[in-house]
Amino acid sequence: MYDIAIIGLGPAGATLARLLDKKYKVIAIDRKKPETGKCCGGLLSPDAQKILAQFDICLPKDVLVDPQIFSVKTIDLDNHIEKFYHRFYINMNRAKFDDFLISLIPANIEINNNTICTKIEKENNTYSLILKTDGIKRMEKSRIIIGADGANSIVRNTFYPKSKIQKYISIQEWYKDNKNSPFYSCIFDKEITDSYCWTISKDNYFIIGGAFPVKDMNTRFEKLKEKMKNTGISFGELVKREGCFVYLNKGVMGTCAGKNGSYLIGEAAGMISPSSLEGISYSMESAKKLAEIINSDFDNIGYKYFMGTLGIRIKLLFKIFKMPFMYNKILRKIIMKSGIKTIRK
């Protein structure tokens, strides 16, 4: 019997192991194995590099990649625009980022990578978890349980299914790359996807990707490559292709912090920026919240890890205001147009 379960070991879940009282006895399921990231740009913004700093938390230099960038290239293909932004992302290589943050869990935290975690149960005051790693399955129970376990989590689908959030599919594939100028972009086009595009470069590798509606996903994806060849980006060996859910929260409503003993932190939470996507601040920020209120006592941790999170979910609504400036054609285009903050070339 374990007092706390942990689904997931991103920058949510691995930053709650490492935060929780040693009185409790915990065990993190990760299903990715070691050295397996997420499916993502990999940039840590600058929320994400100062709550870190807040942690006290500097990152080892084998985190970093090649190049470190310092603007964005804005591509609107509906309006035919290019411009620059500056920006102060940090490129960095997303597996060993959060392997780096799991090397922080103290050892008195069980870790089992490579697992899935196929069901739960409640029964009375008990969460009864079907595990299976390599093929094996076993039950393991727990009073608690938190879901850190991103877009498609096990925990807000079993106890939260009526409390609903748009999912797309991010995909992304990587080429080995000796002929484009190192850059960092975003990509704008309406017949492609309501979200945006990306393309980035990562020590001699090429990426791009975006988040797409389920329907017609790939479709899509090959019409992004095709109009970015058309722009005259070349393509070389393809490496690899990955993808994953990820939320595209348009609402304040559509967060679930939980409640009697079930409890989301960063994505499974719905705490991502619905214009950049960017998720790992709100991530690190939701699980120092629970962690500090799970190690005062175990009373009445829902309301308060919902009045807790209060100011993320202030955050995420000036970022829905921020959204039709992004999003809309026009407005995009005035804003493109005025130059404003954009560097000259």
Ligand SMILES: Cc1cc2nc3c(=O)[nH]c(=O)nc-3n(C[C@H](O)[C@H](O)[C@H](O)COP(=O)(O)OP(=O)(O)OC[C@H]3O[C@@H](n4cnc5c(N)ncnc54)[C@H](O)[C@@H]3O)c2cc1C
Contents of the next structure:
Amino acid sequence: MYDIAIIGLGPAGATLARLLDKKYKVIAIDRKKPETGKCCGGLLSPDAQKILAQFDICLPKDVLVDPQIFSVKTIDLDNHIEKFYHRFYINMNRAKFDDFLISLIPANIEINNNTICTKIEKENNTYSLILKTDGIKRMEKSRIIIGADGANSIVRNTFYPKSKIQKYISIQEWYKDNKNSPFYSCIFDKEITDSYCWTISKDNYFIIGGAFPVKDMNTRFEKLKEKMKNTGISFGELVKREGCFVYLNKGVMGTCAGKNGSYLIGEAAGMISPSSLEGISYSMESAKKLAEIINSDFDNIGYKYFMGTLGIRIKLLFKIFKMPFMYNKILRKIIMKSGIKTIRK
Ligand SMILES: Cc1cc2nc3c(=O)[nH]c(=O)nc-3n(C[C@H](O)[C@H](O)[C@H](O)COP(=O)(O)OP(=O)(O)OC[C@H]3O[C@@H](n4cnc5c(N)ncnc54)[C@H](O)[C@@H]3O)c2cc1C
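With the form predicted on its own already on screen, would you show the form predicted in complex with the named molecule?
Below is the entire complex, every chain and molecule, led by the chain shown above.
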């Protein structure tokens, strides 16, 4: 019997596992193998950098990629406007970042990589988890369970099916760079998606991706590539294609902290910016809050964690208010034409 079972070792799960008191018996499970990254832009925002600074964590240089980019080219295909904005992101290898956070987890935590949690049941205040590693099934039991399992979370789907949140699909393709000058861009086009698309250069690869409504996602992605080719971007040899669900939390009701022994952190809790899809900072912040509460009062987590994450929900609310200025065609045109905060090249 474990005290705590953590499902998912992305930034949320790895941070929680690192911060939990050694008095607890903890199992941490992730279906991915080391060196396999999530489909992600891999940009570390200033908020995420600040949390790492609070943790006194320095990034090893092999987590970084070439080049570091200081501006985003915003391409508005609806209004045919392009502008550059100053940005302070760190361009990273997402797989190495996740592996680095996992490497900081103390040895007392039982880590199970390449292990998928396929079912969870609750009986008499105990959780039974069915785990599968290389096709072999086993069962483990735990007093509490933490869903750090990202979008399409099994913990959220099992215990909080009524807490609805929109699910989009992200698709990214990696190309051998074809002499495009390195850049990071955000692309807005209503015909393609009501979220946004992007390109980014990483270690001699040129990546193009977007977040799409599930219906017609492939057609929408092909349309994006076609439109980008028309702007003069050239694609080299296709190296890989990846995809994943992403939660698009367009209302505060989409966040769910959990209660009565099953809690959610990071994207599983809906803690991801609906405007930029930036989520690593919220994942680490919610994990930090939950660890503090578990370490101080194991028997009274629910309400304290809900209140402890109020600040995150308020930040997300501001992101929701910001959305019309990014996603409404007319408002975006006014903002971009005004030149506010743009940089000239
Ligand atoms: C295309 C895209 C681009 C993005 N770009 C950025 C960016 O540049 N910067 C940024 O800050 N954020 C970005 N985000 C958001 C960011 O990826 C997430 O907010 C962040 O990864 C959430 O961290 P997490 O630990 O909560 O979940 P995740 O990182 O999703 O980790 C969940 C983990 O749970 C594991 N898992 C899931 N289900 C199971 C199961 N049943 N059994 C076992 N293991 C399981 C998965 O393997 C995974 O490792 C992007 C998201 C997308 C989709």
